[in-house]
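First comes one chain, alone, set out as structure tokens in the form predicted on its own.
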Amino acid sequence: MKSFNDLADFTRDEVLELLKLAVRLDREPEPEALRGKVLALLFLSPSLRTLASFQAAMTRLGGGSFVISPDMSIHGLETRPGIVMDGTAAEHIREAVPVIASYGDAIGIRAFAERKDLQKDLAETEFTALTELIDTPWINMESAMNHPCQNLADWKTLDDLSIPENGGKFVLSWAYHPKALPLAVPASTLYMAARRGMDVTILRPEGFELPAEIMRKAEHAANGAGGSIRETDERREAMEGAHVIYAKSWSSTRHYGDRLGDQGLRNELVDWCVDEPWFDTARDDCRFMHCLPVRRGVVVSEPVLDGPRSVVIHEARNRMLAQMAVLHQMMGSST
């Protein structure tokens, strides 16, 4: 495996093999599998779970890792293209990335969207510019439109909970957040659920529709897997018979890159906080998922988050296991 960037790059059988490997590595640890191997971790965006879970995964497989972020560099890292470097930063990311990559057997890169130009972000322009600088195997730890490690972990979580593939109802719901957030998690989560073959409903207010390109990709995946995609702003209808609600806030695509326009829409939607009444028409055992971090009382109520519906901790642990499978395939002796 030379890269792990998007579940769409893999066949269904390849995804299922990774999931089986994640289960096996949990049950039958291989503490020497990556002995002597090094994973470089470049964080151009902040992280808690991604950072900790990758370090834990490498340690459990017998390897090592190191972390670089602009804040950690004694020189300061410049990330802007075409810049005259007469300011504080003494090193450009174009030199830093290949150097960092050369110190590891693989590199993970995390770089959020700029969220200024939707078409540029949909094309993954900035992230691609980074990966083109290296020939080391690489992992997308979250880019403008992809978060494949989260997606693999979420697929495993659904399997662990015996949520049906065909016939399983998955609600991807927008939720209120005081800030405009990236599209990577909702876009790639939609694809994951569609690729799994589920009946997916996107529950979102007007102005927060996902881009047409993202919808077409998910619809193609659903058609191939026996699932379906639909959108609505009607909560009771969306939640009827739901097995899972996956809550996540994202930027308004109607006002993409327009902070004030986005805020104007967002300010009217503080009631989009997942609470127990949301589940009135759902299955009794409907589960609550979220990638974390999550704002209590803003995105979801404490009774839901702390109650039996919530599987967010299980979901977060699966990040480590899913990444162990990816690292094993990428750097293990069998590759």
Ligand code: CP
Contents of the next structure:
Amino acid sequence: MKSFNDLADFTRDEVLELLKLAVRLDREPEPEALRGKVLALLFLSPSLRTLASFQAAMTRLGGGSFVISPDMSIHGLETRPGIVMDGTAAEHIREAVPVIASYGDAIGIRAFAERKDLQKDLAETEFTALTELIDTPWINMESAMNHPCQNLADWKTLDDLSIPENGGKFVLSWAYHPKALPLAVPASTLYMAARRGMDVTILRPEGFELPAEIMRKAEHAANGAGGSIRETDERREAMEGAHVIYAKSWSSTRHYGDRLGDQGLRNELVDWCVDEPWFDTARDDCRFMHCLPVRRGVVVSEPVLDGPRSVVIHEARNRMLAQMAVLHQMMGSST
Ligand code: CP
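Okay, that one was the form predicted on its own. Can I see the form predicted in complex with ligand CP too?
In what comes next, the whole complex appears, and the chain from above leads the way.
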């Protein structure tokens, strides 16, 4: 495997193979599988789970890892293209990325969306500019529109909970958050659930529709997998018979890159906090999913987050297992 960037780059059988490997590595550890291998981790955006789970995954497979982030660079890391570097930063990302990559057998890169220009973010312009600098196998640890490690872990979580593929009802719900957040998780989670063959309802207020390109990609996946996609702002109807609600906040696509416009819309939506009454029309065993980090009492009520519906810790642990499978395929001797 040369790169792990998007579930769309893999056949269904290849995804299922990774999921099977993740289950096997949990049951039958392979502490020598990546002995002597090194994973470079470049975080241009913050993380808790991705950083810790990749380091844990490498250690469990017998390899090592190192982390670089702008905060750690004593030279100061410049990321802007075409800049005259006469300010504080003495190191440019164009040298830093290939240098860091050359120390590893693979590299993971996290770079969130710039969130100024939707078309540029949809095209993954910034992330591609980084991966084009290297020949080393690489993993997308979250870019403008993709978070494939989260998607693989979430697919595994749905499997672990025996939530049906065809006929399983998956509600991807917008939730209130004081800040405008990136589209990577909602866009790629929608794709994951569609690709799994589920009936997906996107529950979102007006102004927070997902971009047409993201919808088309998911609809194509749903058609191929026997699932469906629909959108609504009607909560009771959306939740009817739901097996799972996956909550996430995201930027207003109507006001993308316009902080004040976005704020004006979201300020009216503080009641979009997932709470027990949301589940009135759902299945009794409807689960609550979230990629974390999550703001308690803002995105989701404490009773739901701490209650039996919540599988957020299970999801987070699956990050490590899913990534072990990816690392094993990318750097193991079987490839
Ligand atoms: N879900 C996720 O990617 O978490 P972090 O941002 O903490 O890595």
